[in-house]
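Below you'll find only one chain, the form predicted alone, shown as structure tokens.
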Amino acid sequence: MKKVMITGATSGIGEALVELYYQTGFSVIACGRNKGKLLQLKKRFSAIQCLQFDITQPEEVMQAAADVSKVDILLLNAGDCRYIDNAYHFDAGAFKHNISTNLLSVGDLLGSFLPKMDAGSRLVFISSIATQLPFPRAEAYGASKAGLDYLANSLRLDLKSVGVDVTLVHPGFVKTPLTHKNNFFMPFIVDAQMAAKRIYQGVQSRKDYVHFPRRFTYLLKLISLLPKSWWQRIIIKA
């Protein structure tokens, strides 16, 4: 039985995917810092691992990772996002919020969990297609995410002498508790179920890029490949 790991499972995305791989007949360790939405996950999930940590804190990262014998598929999903409001009056307490949850917490858990994966494993990262194209208040948010893609594009090529695989995921806007707070258009929006579906298939088909919803994406694509005071007029507009 392979054995996945997901972090930020306790809601949105990661929970829709702790499912989605414990219906399928995968052995899957959770991973949350919420202690109570861990035990609800138990209690649905009877044979599922629980890891309770913070990723932002590499002592509990290491702790955790003592528990952990192999990994086949090391799911990095935890994340989050505050925007910054007023660019000239910049929140750098957001920005180091972004940058740390998002970017620096990822090379805590490599560090510890990717010893754990052998030849034919697979590391997953969960971006964003942000990254496509710079969006109004989402320096932070963006930045990180573009760092995560660096991160991951740079890691295929080194892993391979390992035997590693790596796949980069930009999902656009899914329904979850990190957009519920969004006050703007989100075009094209799917719940976590279907994004879960999109992530499980892309894994399983061991491709290297994912990307959903296709119609939201390759519109970015387009977009991106305008001159650039049309693609500024377009996405300010917007």
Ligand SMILES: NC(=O)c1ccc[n+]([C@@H]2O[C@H](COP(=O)([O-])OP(=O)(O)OC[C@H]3O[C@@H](n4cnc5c(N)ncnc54)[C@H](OP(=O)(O)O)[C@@H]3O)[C@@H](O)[C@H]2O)c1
Second form
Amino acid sequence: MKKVMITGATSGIGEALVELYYQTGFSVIACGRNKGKLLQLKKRFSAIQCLQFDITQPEEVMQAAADVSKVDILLLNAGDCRYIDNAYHFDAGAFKHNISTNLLSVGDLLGSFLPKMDAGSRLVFISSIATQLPFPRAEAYGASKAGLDYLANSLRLDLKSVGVDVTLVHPGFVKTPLTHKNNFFMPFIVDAQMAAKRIYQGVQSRKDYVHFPRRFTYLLKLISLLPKSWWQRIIIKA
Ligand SMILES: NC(=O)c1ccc[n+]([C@@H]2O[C@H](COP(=O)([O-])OP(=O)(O)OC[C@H]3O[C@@H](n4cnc5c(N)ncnc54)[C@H](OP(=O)(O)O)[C@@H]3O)[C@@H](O)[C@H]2O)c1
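Given the form predicted alone, corresponding form predicted in complex with the named molecule:
In what comes next, the whole complex appears, and the chain from above leads the way.
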């Protein structure tokens, strides 16, 4: 039985991924901080293993790794988004929070869990299509995810020799508690089940890069090819 470990399993995309992988016969390790949600998951899917730890606390990550013998698919999905509401009076706390949760934590997770992954296994990074273009208020979130993109693409080269593959995922807007607080229009938003399905299919097809919904991600890619002054105007207006 293949073993998949999912961080951020207690909500949104991660929770939908737990359900999908469980239903398709994988052995699932669900990770998160929220004990109540982990207990609920254990009730729904009795055979799953739950690990409660904070990914930003290196000792907790190391302790969690002691309970895991092997991982075939490591889905690095946990993340958060705090906006920079006033760029001039820059919120260093929000910046640190995003970078620490979405990027620095991944270093500790890789340090502890990569040694449990053999040839033929796969690392999956849940980044964001936001890295395609700079968006207002997204300085901190975008920087953390752009760092994740580089990390994933660079690791793909270096891990070839040990046979560990890398998938980078760029979702567009997904209806989850993370986007619930957004008070702006989110074009082509999809639900968490659809997002999980697209990620699952991409990973099963051993894709290097997965992005969805395509009508949105291709539109952004197209806009990014326009002259800078054009796309800047479009983004600011939108
Ligand atoms: N929703 C979107 O539109 C969208 C678009 C592009 C990319 N993404 C990315 O997709 C991923 C999942 O997002 P989502 O929308 O599903 O968000 P969500 O519903 O808010 O879920 C976030 C998950 O991350 C976990 N998490 C956050 N901080 C953590 C920490 N310090 N330690 C351990 N776990 C932590 C949370 O677990 P606990 O609460 O149990 O700590 C929760 O399970 C994120 O990386 C996000 O950036 C989302």
